[in-house]
Structure formats: structure tokens, C-alpha cells
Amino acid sequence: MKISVDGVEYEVAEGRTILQALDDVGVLMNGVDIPHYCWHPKLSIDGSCRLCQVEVEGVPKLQIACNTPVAEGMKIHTQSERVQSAREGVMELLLLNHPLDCPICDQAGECKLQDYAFEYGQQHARTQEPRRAAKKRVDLGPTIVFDQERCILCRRCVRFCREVPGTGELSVFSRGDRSVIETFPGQPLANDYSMNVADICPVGALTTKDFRFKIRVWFLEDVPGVCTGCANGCNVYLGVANNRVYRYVPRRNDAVNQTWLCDPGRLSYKRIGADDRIDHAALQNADGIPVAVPLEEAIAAAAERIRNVVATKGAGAVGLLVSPHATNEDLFVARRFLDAIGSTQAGFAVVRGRGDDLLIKEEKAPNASGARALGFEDAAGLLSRTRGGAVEALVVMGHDVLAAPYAESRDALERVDTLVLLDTHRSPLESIAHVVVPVRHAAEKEGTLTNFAGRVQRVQPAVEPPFEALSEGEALWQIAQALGLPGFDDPYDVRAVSKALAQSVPAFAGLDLDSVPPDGAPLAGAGD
């Protein structure tokens, strides 16, 4: 059907409330700005806060478009005296006893209270009465401060944890301005989404113990990039500034997380910059000790060795245990690796945890349906081979292979004559390694990754890390072009590898770095 829009004409569907059908469009706040706050495009609708009033020929009163159905020819004015003189009034009230603390609000910066009181608000207060005192830094949980003064009480926070997690600890008591948000007793706020509520609170009332007050957020710098703290993919924006990612938060993307993010991925950030992370170069001394070395001279002692297992042992001694954290480009160029030696010997490992039905993934790692789709195995039958003598060079791509259910896969690496260790993090293998390189974590390369339903989806750099490192690929890359391999003798080029495998990979096709849009896009034949 059609319906007009401040004289502007958009096809919507049947069925939908004016917010609705402008959302579904692209145009809410995006064109056609409408200010709403207790409306949320994944929750129920509440319309209790009544700032997106909006006038409709025909209809005498103004009606609010979060829960008004479109009608076919229904003209819609939202910038005329009356709408604008509702919007004031509206605001008037929330502000009343909203305290006057943006300078020290963690909130500012990204308040929509703030924004709709310079947008659509009077420039002075009327009141003369004192604000309604209201609890302050409330221990709502684990993860989660609340500030009660400044709630405006549009309870999308309680509508959350009622209908996404379905675990209800909050809900509003007392009534009238009295009313107040609080948890239930002996009830605290601990479900494995509950940060959540600080992204949807339009306001600075719920924020993260995690993110409050360690930067203002005009000096973040928003990224588009990929949660990897399972296989589901979330999209998230990594704030960044001076080189440190500050926080993960949601990026709305319908076909994988919605505008949700669990709390155990949200907090997966801290690993980009860990303590813990691989710094340099490393070679094992006749000690066994690993000794720090240039990169280069990393790169040329992993191929020696590698060229010398192939001498006596032929190519077949060869294997590549990949990550499933590994992006398909590094995976795709480690499957040239084998073919241009001339080995079969591959496979993958990944770990598996606690899963849910809502965003949580057993599958403990992003790109774990890419190594399939590249055709790499289960590690077992890789490391079983190894255990048997049938592989003397391995290369090593992260170090989840030592987790279940590989325990006993230590006893299997340590037996060979090479291990080649690629990895982000310190781990017990760099004391059994031959060779360690270290390579970039998702955050700090380009690619792409495949989520569990396989979508292909985008990651880029949002900070570089302050030692020399190499992406997976491009370490296996150079190491070939060391031994010498065919078909790696120009310089890495990551989009140029990612359009190879589009080409040669029917799964992939189409899905070079160039083409895949924002949301990502499948597999071919995986379905959307």
C-alpha cells in the first residue's frame, strides 16, 4: 500500500504501525525523523511516552505513530505546529525531574534526551519545584549501574528482559510519579544479555560497569566489524581511539543478531589487546628455550625446516592444522599452501561450550563454517595420522587444539620434527613450538568470515597492533615464497586472494572483499 509522508510518497506493507512501516523502509530518523523513545523495532510496543505524535488528515487528534496502522492513502504530517507543540510539551514533562548533569552524565554524547531537548524541546524550564529525589549508582547486577533520577520510565529495559532473554528480573513498581524501575528482591539483573539494557536505554540511567566513565564517546571512532567470540557472527561497532578498542556494541543486522549482543561476546574485545598477546618473533634455541628473533628470520628458519622434512620425508610429511578463527582469505591461501607442496594433510580444531536459542553458539570461534566450506576436516583424523608417524612438519594455526576434545593432542605435537606456531595469544604450545609467529587477530586484518547459517560477512582493521605481526595468510604466503612454491610470487595482496577464491571456490563466488555488502550475504546454496 501507499502512504504519504510530509508530501513524500512510500510503498509499505499491509499491517504495520506508521514507525513500522517508515523503519522498514529505511527512512525512520533517516528522512523522515519522528522522535520516539519507548518504541524499539524488536520489542513490543508500549506507547507510553507519546513524543512520536503525529498528525493525520482526517483523524482530529494527533495519534502516535508507534502504534497506528497504516491505511492505504494515509497522509501523514509530522513537522506541522501542532506535532511540534505536542513534542514540546511531551519533553517539557520528561524533564521535570530529569537532573541537569549532562556535563557529568557517562551518557552524554549518545543521550536522546539530550538530542530531542535541543531538537524538539523549549530552550528554558518552567518549573520552579524541586526534582523528585530518585536513587543513585544502583548495583542492578554484575554488569549493569543504575542511576534511578534520571530514568524517563519508557520501559524498554523491562520489555527486554521480559521478552528477548525471557528472565523478567526488572519491572516497574509503585504508581503514579512515584513509579520507579528496580529489580525484583533477591532477583539481580545477571542474565547472559543483560548489557543490553544500557544500549537500548535512551537515556544515561542503565549504564555497563564495563565502559562507564572510561572515555567520552565523541572520541570514539565507531568501526563495523564481526563479534568472534562464537559462531554466530554478531555485528558489532568497536569503539576505538589511540589504538585501543574501548567497547563492543551492537550493529543491527536482521538476518544474524537483530540489535542484540550477548554479554560474554560484548566483552570478547579485551582479548584485541591483551596482556597475554604473541609480541614477537620466536625461535627454540638447542636448549628448547624460545629465543625472540626477527620476523623475517622467523619466516626463513619455518621454511628451512619445512624444506628439509619434505627432502627426507617427502611432501606427504606435511600438515596444516588451520583456525576456525582464521579468515577464509588465510584459509584459502593455506589450502594453496598444501596443493603447491603437494600434501593432503589438513584439518581444523574448535572449541565448543554453552550454548543457547537465542545469539550463543556451541562452536566457541567465527569462521569455523568457512574451514569447512574450504573443505578442511575435524583435526582428529590430522592429529591421529600425526600421533602414527605420518606427519613430520606441521604448521599451526591458533592453539584451540589443545582443548577438548583434543586433550591428548599435546603428546602428538611434541613428537614431530617441526611445529610452526601462528598465533594471537600465549598458549602452552609456544614452549613446544620450533618456530612462533605472530599474526593479527580479526580486529587488526581484512576479510571476511562465514557464521554458523553461513554468512559471509566483512571484517576490516580497526586498530593495528604496536608489534609486527602478519595475518595467517600472509605469514603462509611468505613462508612459500621462501620454499619457493609456485603461484605465490607477487607480494600478498589480500583483496587479490579474496577474488581468487571467489573465482575458484563456487561456494564463495561472488563474495570476493569488494562485494560483500554491509549485512554480508550466504554461501551459495546455504540459503539467507
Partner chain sequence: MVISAETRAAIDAEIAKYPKRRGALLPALHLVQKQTGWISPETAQELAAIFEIHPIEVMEVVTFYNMFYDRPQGRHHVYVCTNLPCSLRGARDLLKEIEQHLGIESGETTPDGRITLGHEECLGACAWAPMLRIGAQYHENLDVETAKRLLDELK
Contents of the next structure:
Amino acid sequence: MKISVDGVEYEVAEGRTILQALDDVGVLMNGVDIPHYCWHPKLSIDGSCRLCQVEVEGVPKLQIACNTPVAEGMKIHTQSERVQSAREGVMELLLLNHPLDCPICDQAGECKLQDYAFEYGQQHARTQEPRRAAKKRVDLGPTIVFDQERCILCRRCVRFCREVPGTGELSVFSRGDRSVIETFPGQPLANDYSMNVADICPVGALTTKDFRFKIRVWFLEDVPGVCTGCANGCNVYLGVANNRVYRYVPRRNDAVNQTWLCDPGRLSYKRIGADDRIDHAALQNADGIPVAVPLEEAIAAAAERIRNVVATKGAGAVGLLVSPHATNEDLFVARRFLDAIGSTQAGFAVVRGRGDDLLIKEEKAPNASGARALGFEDAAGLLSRTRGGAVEALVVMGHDVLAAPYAESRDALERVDTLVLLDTHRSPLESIAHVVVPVRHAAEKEGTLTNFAGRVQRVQPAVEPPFEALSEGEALWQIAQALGLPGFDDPYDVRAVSKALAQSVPAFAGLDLDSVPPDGAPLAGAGD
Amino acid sequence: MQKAPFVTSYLTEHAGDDAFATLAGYRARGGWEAARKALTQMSPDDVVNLVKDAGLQGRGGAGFGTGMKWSFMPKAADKPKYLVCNADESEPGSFKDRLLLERAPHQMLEGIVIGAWATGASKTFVYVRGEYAQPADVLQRAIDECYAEGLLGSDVMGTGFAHDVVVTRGAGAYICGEETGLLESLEGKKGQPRKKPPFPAQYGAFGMPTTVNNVETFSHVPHIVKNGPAWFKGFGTEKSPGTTIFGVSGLVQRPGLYELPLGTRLDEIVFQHAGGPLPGRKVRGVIPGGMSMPILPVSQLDVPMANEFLRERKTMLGTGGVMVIDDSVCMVRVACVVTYFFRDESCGQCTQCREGTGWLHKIVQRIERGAGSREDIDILLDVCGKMEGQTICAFADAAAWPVQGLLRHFREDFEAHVEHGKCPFPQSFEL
Amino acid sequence: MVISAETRAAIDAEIAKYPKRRGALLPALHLVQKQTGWISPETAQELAAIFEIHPIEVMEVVTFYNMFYDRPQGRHHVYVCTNLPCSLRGARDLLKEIEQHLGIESGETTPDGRITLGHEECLGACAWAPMLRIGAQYHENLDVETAKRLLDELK
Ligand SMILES: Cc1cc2nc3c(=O)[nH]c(=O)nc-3n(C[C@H](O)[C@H](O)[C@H](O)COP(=O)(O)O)c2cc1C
Ligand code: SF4
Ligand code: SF4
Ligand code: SF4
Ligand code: FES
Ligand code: FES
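Would you mind generating the form predicted together with the partner chain now that we have the form predicted alone?
All chains and molecules follow, beginning with the one already shown.
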């Protein structure tokens, strides 16, 4: 059906409310400004803040856009004088009990109260009354702190806990202007998704302990990326300043993560700048001790050792244990490496853990589906063949292989002639690897990842590692070059790799780096 | 039990007789015959049309046409339908429903059964305010009698029609009188009014089609069925037929209940029926319909008590709670009591209401203390304007109107406080 | 267990009256309070289990309504109505006298735990002001002496 908003016509779906309909067509706050506090696209309609009032022709009273169903031919005005004055009224009343200390508030810069007050409010509330007494810095649980004086009682946080994780830890107690957000004694806000309440809180009332007062948000650059905590591939913005990632916040993608992140995933940004990053290449000396070497030396040594294995045992004795943390492009290079050298010894290991019905997937890596799509099988076969002596040179990406169910196979890794480790973080594998090459995190490189449902999504460098490191693909490419393998003559270029992937693997058709839309796209043949 | 009205009509004619609260006593006065007539001789639509023709308006405060409201109920019988009898009576100055519960419970129950027949409702929840524990007991006894005598239950009066009545007690929250706040409370939740749509006739109690009517509204119904619309219209005004029970309180000689036709003049109620002011005092102003309704100054009491006339004076009939204020009383103190009440009782969902009620009270308090300014008086009006017509329920309007009324007619009291920094009424009740 | 078997049986009888279980929450809170005087977190948890809701949903209801208490109360509740019609007829003076008589302020409980005193909004007895209620019992047309006598009779 058609509605018109400020004279512009939109084709919208029946059965939606005005805000929902405008959100569906992507113009809400992006062409059509209807400020709103309590409404959130992924939560039930509350209708209480009354900020979203608009004028509907033929209806005498202002109507709240969040709860008013659209009707054929409905004519809506969002900027009329009456609407503006209603907004001003709501803003003034809200600011009454709200401290005007944005400069010291952690939400400053991404506060809807601050924004709207600037646009619609008077700068100072006209009252001399003391604001009501409020609780400050209440610990709601392990992740979240609550400042009552900033709370505007939009109940988004309450609805979130009830409707999304279903844990319902938060509630509004009492009534009238004594209303206050509370938890039940002994039942703190603690669930796998608790930190989302800080994102959806339109003001600075709920903040995460992790990010609180770390850095002013306006210093942060928001770089789109993907969480690598599990196979769901939730879309994030990486908050970056000074070549450091300070946080992940959810990036809305209705096909993947709605507007949410799980807490472990959200905190997994810490892995990027972690102290246990492998920050130098190493070679094992005669005593079995890893010794730091320049990166080129490690690549050369890896190639040299592989060459020897090929010479003595044949190309078939070279194996590749790839990582589901690597990108599709990295894995495609791995595929070509195997083909070029003439081996079929390959597999991937992925750590499994707890999943749920919401976002969290059992596979704790972002690209196991990519590995499968590129023909890699579970590592069990490769490991048993390695133990049996069929593989003598093994390139291992990452250390997922140390976890169950592969852990028993460690002896297989210990017995090979050559173990080349390409990894981001330190692990016991370093001590048995002959060559160690530091690699880039997904937040440090170009590429795509395929989530559990076969959705291909792009990552890009948000930060530069403070040490020399290569992507897994580039490391293999350089080893291949050193080995003189055919097809690796050009210098490594991830875009070229990505084009080749899209051209040669049907599932990835049309999914090269520059063609993948910001919210991703399904593998050919994967349902969306 | 409450004292019976000083002036009675058809609703309260027998209210002075304690036996009227029992089934035997009620039957002795012809009780339950109207229900028998409706259930055996009339179709549900006949009943709806009859009540429409009679022009009965709801007595819970909003004055909506009862027959019209009943006709909104879906006809389909695919899911259960409910009636709710609103016995939350918490509007300050209102105490008539308590009388009807305590002294005429069968009259109301008979109205409920007729309403149930008309709307196809299988169950009625009577939501009684928590403080009315004793009226609720009386009502429960009456209900028990009805079940024992086959007037309620699976086969009402042998007609095959089934109807149950459940009494639910509230727990002290004025907002549960608002019909959707009531529905939430009935469902075991906080009594926070629902946003509309959906409306109760589609999605009411427990998600089922529901009609909410006031205790007194139901109580008129048997009389209409028994005597017909023409008879009913013989009482009251053309647009507002019937009687209502005015509750007169405050500073008059004979506070109490008076059942009078709608359209009875306010000055007649105050000066004749209720005996006028206390010795040596003068009436200053009268709140005509419960605390939510704007006050009228003594010069404007020559108004018939019916909405079509009261509206011209920017006020309404509300619940018919007539509060009389005399010349000893400071209207700023009245404003303090009024704004305290609405601040206390706001459910707290809507921004304008939650924040506005608090602000009104704080400013009025400051003016009362003598610390206010002229600007404060304007801010009061400005805040009222921001609260009106913009919230989930009419509570915010109800909180703004009385303040607007006081400032419309008694601004001088506020100005005196501001000018002199103290209260000019030495005899006024203290806060 | 806080909730007695007897109270539990009464709650179950209430539940049977409603199309959805939760409809009986307010009746249940009244019943439990009759037994225990107030709703402790422990009680809230037991009720939550009966009604298959989160305990916090019980507490949000308790804190919303005036007549449910989230802390221990005196043996008797005495509430003076101070709304306008009652105030016009002396309710506030009555409340002050009672405060003095009991030596506590509105909102407090006597040290011996005998009486919790409060003031309330209109109780529907406006013509018979001033008035107070002791528990469910209304006392209307009061003068100070009668009121004091009523209070002194409370055990
Ligand atoms: C704040 C507020 C309080 C109300 N309180 C009551 C009440 O105590 N009793 C009542 O019958 N109606 C009350 N109403 C009106 C009800 O919402 C509803 O209109 C009424 O119960 C319908 O019954 P009627 O059509 O028979 O009047 C209140 C309305 C508002 C906005
Ligand atoms: S804490 Fe934030 S999200 Fe929760 S009600 Fe308050 S303002 Fe809304
Ligand atoms: S569900 Fe998975 S992808 Fe999403 S935030 Fe959590 S760990 Fe990251
Ligand atoms: S107007 Fe007031 S009482 Fe009514 S829903 Fe809004 S906040 Fe609650
Ligand atoms: S966004 Fe519509 S009322 Fe809050
Ligand atoms: S004002 Fe006290 S009972 Fe109504």
C-alpha cells in the first residue's frame, strides 16, 4: 500500500506501523526524521515515551508513529509545528530530571537525549526544583553499570531481557516518578547477551564495565567488520582509535544478528591486541628451542623443509591443516597450493562449544562453512593419516587442533618431519613447530568469511598489527613462490585471489571482495 | 455499610433496607424479573438496541453510550468474550459505587447478566478496588446466592445461557480504574494502561473481546429493560437521560449521596439538597464530578449537571462527585492536594505524565511555600498543555484539567502567594 | 517454604477462576500477605514458581500497588485518608494528632511493631470525613478522641 510522509510517497507493507514501515523501506532517520526512544525495531512496541508523535491527516490528535498502523493513502506529517511542539514538550519534561552534564557522561556522543535535546529541546529546563534523588553507579551484574539519574524509563532494557534472551532480569519497580529499574535480589543481570542493553539504552544510563570511560566515542572510528567468535558471523563495528580496537558494537543485519551480539563475542575484540599474539617469526634450533628470525627467513626455511620432504617422500607427503579462522581467500590459496604441489592431504579443525537458539553457534570459528565450501574435510582423516606416516610436512594454521576432539592426535603432529605453524596467538604448538609465521587477525586484513548459513561477509583491515605479519593466504603464497610452484608468479594480491575464487569456484560466483554487499550475500546454492 | 442516600430514585429506592442486599429481599422488590424477561423474551440484539434507545451513558466518568459500546463486541462465538464490571471507584470525591455494591449488589448482578446476554459474554470479572474489602465480601455473598439459585452458572434461570461472575480485588492503585489499566491488573500485572490499538472489544481481558462498564452503569440496566426507554428518558435531560447518584462532600451542611436526575442544577444540589455552606461560611467553588474535573466558581453553579451543559463551562460530570469548597480554603492548598494525588497515582509509563505530574506538584508546593514567582504560574499552565491529549490514557489529562480549572477561576490565590510570600487564608486546612 | 499448605490451597482455588494462571496473582498476593504480613524475596520466589513467571515480575507488581508490602509491617495498618474532601473536614489535623499519639510519623511503624501508620488517597467515604481504615475496617465521621480510643484498643 501507499502512504505519504511529508509529501513523499512510499510503498509499504500492510499490517505494519508507521515506524516499522519506514524502517522496512530504510528511510527512518535516514530521510524521514521521527525521533523515538522506546521503540526499537527488534523489540515489542511500548508506546510510552510519546516522542514519536506525528500528525495523520484526518485524525484530530497527534498519533504515535510506533504503534499506529499504516493505512492506504495515509498522509503523515512529521515536521509540522504541532509535531515539533509536542517533541519539545517531551524533551523538556525528560530533561527535568536529567543531569545536564554531558561532558562527563560516558554516553556523550552517542546519546539520543543529547542529540534530540539539541534538535528539539530548549537548552535548559526552566525549573529550579532539585532533581529527584537517584542511585548512581549501581552494579547490575558482571557486565553492566546503571546510573538512574540518566534513565528515561523507555523500558528497552526490560523488554530486551524478557524478549531476547528470555532471562528477564530487569524490571521497573514502583510507579509514577518513583519508577526505577531494578534487579531481583540475588539475580543480577547476567546472561550471554547482557551487554546489548548498553547499546539499546538511548541515554547513558546503562554502560558496559568493559568500555566505561575508556575513551570518548567521538575519537573512535567505526569500521565495519564481522565477529570471529563463532560461526554465526555477527556483524560488528570495530571501534578504532590509535591503531587499537576498543570495542565491538553490533552492526544491524537482519539476516544474521538483528541488532545483537553475544557477550563473549563482543569481548572477543580483545583477542586482536592481546598480549599473547605471536609477534615474530621463529625457527626451531638444534635444541628444539624456537628462536626469533626475520619473517622472510622463516618463509624461506619453511619452503626449504617442504622441498626436502617432497624430494624424499614425494609431494603427496605434504599436508595442509587449514583454519576456519582464515578467510575464504586464504583457504582458496591453500586449495591452489595443494593442487599446485600435487597433494590431497588436507583438512580443517574447529573448536566446538555451547550453542543456543539465538545467535551463538557451536563452531567457535567464523569460517568453517567456507572451509567446507572449498572442499576441506574435518581434520580427523588427515590426522590419522599423518599418524600413520603418510604426511611428513604439515602446514598448520591456528591451534584449534589442540582442542577436543583432535587433542589426542597431538602425537601425530609431533612425529612429522616438518611442522610449519601459521598462527595469530601463542599456544603449545609453537614448541613443536619447526617454523612459526605470525599471521593477521580477521580485523587486520581484507577478505570474506562464510557464516554457518553460507552467508559470505566481508572483513577489512581496521588496525595494522604492530609487528610484521601475513595473512595465511599470503604466507602460503610466499612459500609457494619460494618453492617455485606454478601459478604463484605474481606478487600476492588479495583482490586478484578473490576474483579467481569467484570465477573458479561456482559457490562463490559473484562474491569477490568488491561485489559482496555490506550486509553479505549467500553462497550460490545456500538459502538465505 | 454506607448510609443510604438522602434523596433516592429508582436505583436507591430500597437501598435503606438491609434486606435489599440479599437475594430474597431483592426478589421481594421485583428483582431478577428484568433478566428473566431479557433472556426469555429478547434477542441479544434487542437488548443492545433497547439500551441504545434508552440513551444510557456510562457512569464511570467518560459518559460513553453503553448500547453503542455493547454493539462493538464481535458477534462471532469463536472465542470466549468477557465483561468487566469496573468497581475500582478511586476518583477522589466518589463513593456511589461503594453504596451500590454494599446495598444493592443484586441490582448490579442482574444488570451484568443482561449485559452478558446482550454481548454473548461467558464471564464477568468484577474488579473491586482493594480497599473495598467489605463491599467485595457483600458482593461475593450475593454471587454465592445467585449460584445457589441458578441465577448464575451453567444454566442461568433454566435458559441454557451460561454465565460466571468472578470478583477480583485490586490492591491500591487509582490507575486501575482506567479500563486498560484494569485489564492489565486483572491479568496479574502492574496496572499500566495499554496503548491502543488494539481496543478491548477486540483484545481485552486475557486477550479476549471485552467490554468494561461501571457498577452504576450496570445497575441502571434492569430498570431500562423492565420499564423501557421512554420511561428512562423521563428522567434527566434530552441528551443525558436517567438519574445518577451524586456524592456531595466537603464543606456543606449535609454531605452524602443524592440520587437525582441528570441535569439537576449544581446550585440546587449544593444549596438545597446538601444544605449549603457551614454556618458563617460562603461557598467559593465546587468541583462538580470528582477530582479530575475542573472546578467551578460559585458564580457558575447555575448549571445543569449534564455534560452538554457542563462542557460549556469547561468541565464535566465525571463521576458526579461534588466537592464543595468554602471561603476559608486556599485554592493553592487545594492545588497541592490535587497535584500530590496525581503525582502519587501516575502509573509512570508516559513521559509527559510521569514527569509532568511530578513537576506540577513541585511547582505548586513552591508557590504554596511562598517561594514561587509569577513565571511559575505560567509554567504550570504550560506544563498542563504539554500533558494534555498526548498520552496512553486520559490520566494525564485528568491531572492537568483540575490545575487549569483552579488557575482559570482562582488565579488570584496563586498570585497572592507569589506576591506576599505566604498564604492569605489563615483558616485554611494545613497541609 | 513460606507459603502454608492452607494458603496454597486457597491460591489454587483462585487460579481455577481465571483463563490464565497469572490472573490469580493479585488474589494470591492478598492471600499470602494475610498469612505473612509482607512479601519477602523468598515469598516472591515461591509465588513465581507457582505462577511460572520470573520472581522479579512478582516484585514489580508488589512495588506498584499500595496494598502490597516489600518490607515487614506492623500488626495493624492504620491509614488516614488525606485526600481533598477529607482534608477539607479535618483529616490532616486528625493525622497529626494520631502521629503525636503514637509517637511516629506517617509511613512508620511503632517500635513495638503494633501499628504501621499511613495516609491514603480517597477511600470512598468522602461524605463521612474524616475517616481512617484499620485493615479492612472503615471508621467514619471520626473525631480525635474516638480515633485515639480505636487505636488504643488495637493489640
Ligand atoms: C485515570 C482514570 C481512572 C478511571 N477510574 C475509573 C473508576 O474508578 N471507575 C470507573 O468505573 N471508571 C473509571 N474510569 C473510566 C474507565 O476507563 C471506563 O471508561 C469506564 O469504566 C467505562 O465504563 P462506563 O462506560 O460504564 O462508564 C477511569 C478512567 C481514567 C482515565
Ligand atoms: S536504563 Fe536505559 S534502556 Fe533501560 S529504561 Fe532506562 S533509559 Fe531505557
Ligand atoms: S554469536 Fe558468535 S559471531 Fe555473534 S557475537 Fe557471539 S561469538 Fe560473535
Ligand atoms: S497517562 Fe499517565 S497514567 Fe496513563 S498510561 Fe500514561 S503514565 Fe500511565
Ligand atoms: S517511540 Fe513511539 S512512543 Fe516511544
Ligand atoms: S477523600 Fe477521604 S474518603 Fe474520599
